[in-house]
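Coming up is one lone chain in structure tokens, specifically the form predicted alone.
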Amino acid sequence: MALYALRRLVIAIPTLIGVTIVVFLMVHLIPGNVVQIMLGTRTDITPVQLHQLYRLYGINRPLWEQYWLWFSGLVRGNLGFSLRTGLPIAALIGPAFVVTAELAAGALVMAVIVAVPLGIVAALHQRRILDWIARGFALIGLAIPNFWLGTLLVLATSIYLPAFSNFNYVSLFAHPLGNLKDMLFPMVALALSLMAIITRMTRGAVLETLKLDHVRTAHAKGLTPMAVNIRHVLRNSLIPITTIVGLQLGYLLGGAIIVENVFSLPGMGQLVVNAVNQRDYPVVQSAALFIAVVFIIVNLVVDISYGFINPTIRYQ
């Protein structure tokens, strides 16, 4: 297993290099730059002063040279500094990622707690009323964008639940109840579409497992339906469910960007959006690379977990 994990990490290196190139080019293709955004409509800047500002921020260099300076810093473990604040980017990403990780983890837990039992019940009552209800819920969840749901929740709380309408983030460790109040509705907005996906995947996985020979054998041995469903059906359905949960956790980090801005949460989403608006290139590049690294690590953990779910799996 250790050799497999090491091999996966080595394979991930070209992927991360490709991510750095793509992110760098996409950010620099955005019209405008940090100097133009800072100056705004000012007209009292001379060409000499403008050239000095370009030189100060290093954006007068060719793109390949700017990329190499940033990439060589990454290799040395230096994410660089923000062009707008001058602060180390690691100091900006750390607190922001804590908020995003809490939001994504909370939404994932909420989705799994609701969706897995719902998918199992739907599969065990195929083509009956409970199955139709679960499938209808999944269809609605897939159809509702999380930013639209988030906006509705902000509007609804401001009218009907004013005590929950002040989304002013506080740390979980500093004020647990206040943190729960601020994060509950953002988690719901982010979790709904994930609930729909996991519900459908769980239902399909359980239906496939119910057709297997060992399940029929278990019934023939006289085991109770609950014992069969828990020991033989659910356990053998966990691998596809774990796969989709792991993949969606990575996508949650991207979806959290929109939800965080809707609810004004100081996470990675707000950090990236502000950096894009200010053309703070190093912050956008490093934040996108950091999310890519987290996505790769999550997928590796999911793949390794298969061996614990099904001991017969062997890693090559």
Partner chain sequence: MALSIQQSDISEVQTRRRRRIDSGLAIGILIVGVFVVAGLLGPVLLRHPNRMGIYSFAVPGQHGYLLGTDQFGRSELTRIVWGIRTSLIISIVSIGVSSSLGTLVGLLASQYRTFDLIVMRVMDIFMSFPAILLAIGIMAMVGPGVPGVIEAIALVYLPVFARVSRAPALEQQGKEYVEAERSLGSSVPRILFRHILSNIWPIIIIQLSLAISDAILIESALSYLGLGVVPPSASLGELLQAGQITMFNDAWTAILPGAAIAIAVLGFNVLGDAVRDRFAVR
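Just so we're clear, the structure is a prediction, and the values are computed from it rather than from any experiment. Definition used throughout: the rigid core is the maximal C-alpha set that superposes within 1.5 Å between two forms. Positions refer to the first chain, counted from 1. What changes on going to the form predicted together with the partner chain:
- Taking 2 Å as the criterion, residue 95 does not count as shifted between the two forms: its C-alpha moves by less than this amount when the rigid core is aligned.
- Residue 58 shows a C-alpha shift of 2 Å or greater between the two forms [criterion: core-superposed Cα displacement of 2 Å].
- Taking 2 Å as the criterion, residue 49 counts as shifted between the two forms: its C-alpha moves by at least this amount when the rigid core is aligned.
Could I have the structure of this protein in the form predicted together with the partner chain, to go alongside the form predicted alone above?
No partner chains or extra molecules come along with it, only the chain itself.
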């Protein structure tokens, strides 16, 4: 098992380095350089000052040297500085990531609480009214974009629930209740499509389990349907269900980026989008890298934990 985990870790390292190269090139292939963007239309800069600025940002060096400077800074925990505010980017990412993580975790919990029971009920009532309702919900939930649902929630709360309508973000640690009040609707907006996916997949997993021989045996030996469902069907469906939930974790991160912008939550998504709009490329670069690294780590942890849950995976 330790060997399996180690192998997965070793495979992830070249991918991580590749990700830093992609992010670096993406920002450095943009026409114009950091200094030109910072100066904008200012013309009162002497050539000497210009040269000093170039040296400060290391732009007169070859590309690979610039990459190395940035990369070695990253390894030491220095993510660079914002062009607009001059603040260290690590200080911007810290609080922003807390918001994103809370949003994603809340949406995940919400989705699992609704979708897993719904999927199980749908499977046990296959081709009956409850099944049709659950499947209709899954189909529609998957089609509604989270940013439209978010917009509608902003609109509806401002008309019908004014108490919930001012989305002024307060920290979870400072005002837990105020924070949850403001995070509730963003979490709902983010959770809907996840609910749809998990409902659908749970239903499928339970239907597969229902077909297995041991379930028929359990029925044949005279167990009550309730006992069969709980002890034999549910327990055996849990592995595919956890797999599905794990696979969706990373995608929550992408959804959160959009939903934050709908509700003006100061998370990673808003940080990145604002930085793109303000052409604050060092922030774009480091924040995008940070999100990608979290994405990779989450997927890695999920992968390795399957090795624990389901030992047959390890040998594939």
